[in-house]
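Just the one chain here, the form predicted on its own, laid out as structure tokens.
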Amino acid sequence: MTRVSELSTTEYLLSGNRACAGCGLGIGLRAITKALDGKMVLVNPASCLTVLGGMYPISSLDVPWINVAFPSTASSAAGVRAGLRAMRREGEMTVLAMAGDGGTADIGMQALSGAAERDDDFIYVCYDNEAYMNTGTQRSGSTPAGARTTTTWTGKRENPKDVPAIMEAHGIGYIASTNAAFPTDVYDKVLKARDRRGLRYIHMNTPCPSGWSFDPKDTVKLGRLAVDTGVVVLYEIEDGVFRLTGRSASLAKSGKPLVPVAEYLAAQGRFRGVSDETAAEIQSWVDARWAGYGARHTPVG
């Protein structure tokens, strides 16, 4: 695993950007752009990333990027890749499609599914802040059970949609789950995806202070707690082989119980008022999923 001290000091996400204080997206995006050495074309729809990058003619990203319609991220990225190929410049840069959970799990799913079926040659990153944050915190397919949003003011009833599993069902060669609070895990997975061909899908959990209602200084702390509780699991599926990575692999190897999910829920205002019954149901969902991942894990070597 890459160490933080080994990351490039070159920055492609510039200071003075318009991200909210404590935004997890900025942490993850820094690692992503470093892994690609800035040699990339970014394609993104209406989202927090659009706000972070700024509006024409001003940009806080030192890479070429294209704003596209909300449902068309994956299809637009495929078109950019085809254009580079037509100009015989496909070897010069990576095409990176990057959208939030609303633009991935919901509105953009049809384009992403089509790109996966065709095995189009680009990296797709879903930065999952678990609601439509850019438009006022409405629930998405990735919003967890029990979370309050402006459209689930008594708490969402359903567990989140498992988009990596949907992508695995498409048979693509590389899928990964990560968390912005672990930038070297993000970096290593994007680096691995960079050197592959076909569609590569990375799901990056991205803590959001404003939408989740926690102190901006605690972004990394909360992201790490999500992994320690098993709410978020770090893993990759490479050519059908599943393995836990980083902190999740260490937790599985230790055999120790995960931190109770109740501690994660209590750290966020969006779970205020969650009943003991709902908390227990969430814990059961996390436990079952963790056991399933443990059964699938293939240790390195």
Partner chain sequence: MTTRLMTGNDAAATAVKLARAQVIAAYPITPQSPVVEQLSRWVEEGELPAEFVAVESEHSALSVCIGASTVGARAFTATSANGLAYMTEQIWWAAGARLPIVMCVVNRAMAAPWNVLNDQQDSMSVRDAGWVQLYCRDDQEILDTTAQAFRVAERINVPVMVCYDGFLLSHTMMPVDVPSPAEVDAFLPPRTAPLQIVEVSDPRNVGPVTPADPREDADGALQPGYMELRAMHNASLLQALEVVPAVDAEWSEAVGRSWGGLVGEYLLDDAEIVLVAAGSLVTQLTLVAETLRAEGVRAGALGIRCYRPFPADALRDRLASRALALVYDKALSYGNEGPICGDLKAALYSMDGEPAVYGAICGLGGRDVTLEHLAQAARDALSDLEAGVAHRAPVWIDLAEGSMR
Second form
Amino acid sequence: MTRVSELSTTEYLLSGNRACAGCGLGIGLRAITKALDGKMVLVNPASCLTVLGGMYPISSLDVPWINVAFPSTASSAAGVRAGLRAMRREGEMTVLAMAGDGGTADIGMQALSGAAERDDDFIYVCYDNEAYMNTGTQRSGSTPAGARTTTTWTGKRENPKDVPAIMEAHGIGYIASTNAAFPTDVYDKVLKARDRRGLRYIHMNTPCPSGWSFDPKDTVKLGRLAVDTGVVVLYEIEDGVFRLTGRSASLAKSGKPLVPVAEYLAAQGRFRGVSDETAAEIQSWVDARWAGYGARHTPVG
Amino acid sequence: MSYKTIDMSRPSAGEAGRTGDWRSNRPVMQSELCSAVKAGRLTCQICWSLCPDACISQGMPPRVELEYCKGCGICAEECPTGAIAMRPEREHGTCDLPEADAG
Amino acid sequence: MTTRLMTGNDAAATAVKLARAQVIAAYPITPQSPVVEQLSRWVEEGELPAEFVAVESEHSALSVCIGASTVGARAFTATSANGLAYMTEQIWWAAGARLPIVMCVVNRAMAAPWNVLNDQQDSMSVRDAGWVQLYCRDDQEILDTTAQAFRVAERINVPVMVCYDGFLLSHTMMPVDVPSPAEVDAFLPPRTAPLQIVEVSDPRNVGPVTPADPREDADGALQPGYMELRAMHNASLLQALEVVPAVDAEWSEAVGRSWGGLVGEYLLDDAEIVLVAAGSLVTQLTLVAETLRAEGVRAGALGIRCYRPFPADALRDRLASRALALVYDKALSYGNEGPICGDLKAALYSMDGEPAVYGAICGLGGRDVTLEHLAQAARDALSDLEAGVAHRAPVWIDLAEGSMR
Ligand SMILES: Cc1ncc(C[n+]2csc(CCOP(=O)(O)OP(=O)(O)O)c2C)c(N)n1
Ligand code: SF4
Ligand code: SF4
Ligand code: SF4
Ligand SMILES: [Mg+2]
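For comparison with the form predicted on its own, please write out the form predicted in complex with its partner chain.
Now the full complex is given, and it begins with the chain already shown.
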């Protein structure tokens, strides 16, 4: 596991960008671009990431970047990859498709499924801020139950889609779940993905102070709490072998109970007013998932 | 054909302007509390790794680039030794910061 | 050059192979499917050294072409009707991003209701998206135009649609002269570097959010806003009015066959009534002109080969001082009139010697359009003209009014 002090000091994400103060995406993006050492082309659909990237003619990211239509992240990335191969340029850079949860779990799912079934050769990162943030915090298929958005005014009723599980059902070789609050975990997973071929899928939870309504200083705290409560679980699935990683692995190993989800809910404005009943349902959803992951976990060694 | 025929940006810091102006609180480093300073080598650097805006450069202690620091407070919150304090901007007079006022 | 009996779809696929397309992505739909099948077979058998991406939809087909074209590859796709509609977002994207993609549109009726047969409502619905649109009269023109399309697209950095009528051409065998690979190579060099820069050593953000107004870059130089970029796109598209004929002339030099560039004309010299259309109708109209001439009517035919950009000057030149232009549209701007008819009226408006312009809607959903239908419509138009009708609502050819209750 890479340590903070071992991360490259080269910065590809430039200061003075358009993201909100305390945006989790910024932390994750720094780690991702460092892992690829800038030798990448970012394929990005409409999202907060587009906004972060800045308006013409100035870019806030010091790597090649191609903007693409909202539903087309995976298909456009497949095209970039095919084009680079046709031009005999595929060795020059890793193709990194990166979309939000809306662009992945919802409108981009068809193209992503197609690319996964074909095992197209690129890394796909879904950064999951759990709603359509760029358009004003509407619900997505990845919004958790109980969360209030501008299209779920009294709290969403459904649990989020499990996109990594959908990707696993496609039989691709590398799938990981991570959280931007753990830059070294993000870094290690991207590094591992970089050295594999075929479609590699990384799901990165990114705490979003503006959309989740918490103080920007708590972005990392929220990310940690998400892991400690089991709301977000850090893992990877390599060639079908499931393994908890980082803090989730330590948690499982310690055998200690998860922090109650209520603590996570209480820390965010979007869950204000969640009923005890809903909170209990969320808790049992988390518990069942955690038990499932625990049962699948194959310790290293 | 020229660069202008299509929209294609070049990278530069400060795309959104001087984002330091967004700040209401400023991170102030209390060097004597920083574990890297205490150890006399480049340990920790957690604040550097967690700044969403790449406004901190590594060091003993790490240095904050106030021109762009948005004042989110993550660095202060996450510093394990409490070496960074968030202080109201108004304590620092006007927002017209000289370039050199870093750290 | 060898002459082979082939369908329009074969002709299109053959041209794509001769053009050495590097990335092909397409999704099957009647009547375009044989193009995809043939190209995928050639790629699989190693006869065509290209990347074939078997996408899960038309939206993805054009997305793959967009991605590939952005990094410099020569990209091709083909579709019809609902497939074209399904990729509409990307049709606009490909044009706005200035990517020289070539797409064959095998013209078919739009649902609902389902109908797999020919008309031109599909391609007409995206005429305003910023592509060059070329229409073909027969299978030979499909082969020639598809090959030419790559040259046109790459010269002006605007994508090109090659439109041809479903079944009437796509599935109809005709003798087609197939140029040799060497002849086509001499005509069509490999694609030059794209406008887009995708290099680790020179990182750029291609196609970011672009403000309405010009904005300074980091060096203080003013760069165009959205509206300036659109104006430049339009200017490049208009260049096709010179580039399409120039490329047709180069093709003629390379393989000895020309299609007249922007428009095709037949028996126009002394024609009083000019029959106007795009696509396979044009071939029919040449025969109708002969029929009418045998009846003593000085008739000619004018085929629109390049519909976007609209060749207004060429049409004004050919139609000045005629008595009547009768436009046969296989499409309709619902609530208005046929798209070619409306465009032609606007182009001729208030010029010296402006002819009367009448429209006729025909062949929707594969309704058979016979030579006699076309001729009778021309005779009717002439009697309306004689009766002094200046503005006439579009007539629907062969409409069974009795069944419309
Ligand atoms: C076809 C289409 N539909 C809708 C939109 C509007 N739109 C742009 S971004 C966005 C939401 C993005 O959400 P997500 O992918 O989660 O990214 P986030 O903004 O949350 O980072 C929407 C709905 C669009 N650009 N294109
Ligand atoms: S809305 Fe959330 S994800 Fe988007 S820029 Fe702001 S903090 Fe980041
Ligand atoms: S996080 Fe705190 S202790 Fe660690 S390097 Fe930064 S200031 Fe020093
Ligand atoms: S306050 Fe936020 S933006 Fe400023 S240096 Fe600290 S982490 Fe970075
Ligand atoms: Mg989102």
